[in-house]
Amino acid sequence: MNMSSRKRIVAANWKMNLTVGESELLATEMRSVLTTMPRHCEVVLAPSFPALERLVKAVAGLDSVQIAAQDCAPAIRGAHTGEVSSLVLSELGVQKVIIGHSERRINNKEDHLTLKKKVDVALETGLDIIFCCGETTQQRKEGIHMQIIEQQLKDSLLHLTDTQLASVAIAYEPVWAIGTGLTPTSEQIEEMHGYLRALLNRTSAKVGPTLSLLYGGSCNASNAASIFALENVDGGLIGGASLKADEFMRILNSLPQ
């Protein structure tokens, strides 16, 4: 399938960096550019939980913009103090959720089974998913990075039906490149994205070729154009570079038309 037939997605993961008011202000500053995004491109804004409702209202009427939560609970209801249900997120008007980000895998000890449960409940409550996968420095040095990525997907994601899988985008985020300023070479990025595409095609000949593959890990306004030009890269999951309106807008403008 030609890459032009896959949806282009650029997602801004603001992590725990902005207050509710700052999140709303940043979205408002971006609105002029967001209104001009081509229909084949989608912008995703992922603020912290308390800012979600304000952001849903701030981008109302912009067909090419969606709001995502940075995580969800592995259950819809129950005695899970401090967790946020995907049912509540959906009720707020949130359309997507990020699952499996390396910071949660590492800091919150989220294993493959937990992530599988999150995937299932998110889809059950009507949320689309950005599913993150990636390897550590040591795993790459050992030459097992592709096996690690494949296991992450097989254990948490590839049990889905074709219909369910169609609601997923996958973000490859090498752990060693997140927030470090280090970026893999174009060859390394394309190699992994090509491997992911082949894995998805083997999983589903129908849906695999249509899924969007995003790159995340020190992607910024300076390198976005060269990364987005790679054959199997359909956009990005952007961290620190999405916290400044002008830089994020430059990244959006780097998307091939």
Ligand code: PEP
The other form holds:
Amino acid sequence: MNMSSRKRIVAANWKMNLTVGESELLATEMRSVLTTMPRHCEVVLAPSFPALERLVKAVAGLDSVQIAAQDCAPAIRGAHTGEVSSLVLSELGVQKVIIGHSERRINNKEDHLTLKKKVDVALETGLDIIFCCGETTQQRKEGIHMQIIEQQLKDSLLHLTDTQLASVAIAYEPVWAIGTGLTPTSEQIEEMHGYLRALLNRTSAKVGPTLSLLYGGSCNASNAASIFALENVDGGLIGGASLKADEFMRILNSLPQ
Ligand code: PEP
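Swap state to the form predicted together with phosphoenolpyruvate (PEP) from the form predicted on its own:
Okay, now the whole complex, with that chain kicking things off.
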């Protein structure tokens, strides 16, 4: 499969770091780069829930920019106090949702079944998905990181039909690299992305080769170019380094043309 048929995606996960006003300001500061992104590149901004509606408006007319939610409920409607339905996200003009981030798996005890339900309802309500997977330090030390990642995908994602799977991008985010300043070596990243690509190709010979695989975990303006140049890396999911306009714009400009 020719590399150019896979979409390049760089997604900013702002987590709970910005107010609504700060989120809007950051999107506005980045507008000059966002207006000139080449068509095969997609930029995704994921602010916290209350900022979504204003961010959708802030990027209106920018074809290569999408707004993502950082999570959604595992059901579409019902007695789920405090949860946010993907139906409502869709209604606001949100196009994507991040599912399976390790902070939610760990802090909110989200298990494979919950994540599978989130995947299903997100797709049912018309959202695309960035599905996160990643191993802990201990799992890597034990040498079981490949099996862990494969199981995370099998448990929550690989039941999808080809058409559904086509709406998913996968972010490999080793837990030990998130927010720590530690990054795997290029060999380790490519090894995992190659493994994921082979798994996806076995799952669907038609859709597997077209899916975007992102790397996430202490990716910044200094290391993005070398990470994005790897054969099976199609972009990144960026946390801390997406909070400053100039650094995030440098990361966007690190995407191979
Ligand atoms: C993340 O939380 O998705 C992430 C990649 O964070 P950071 O870039 O800060 O490591």
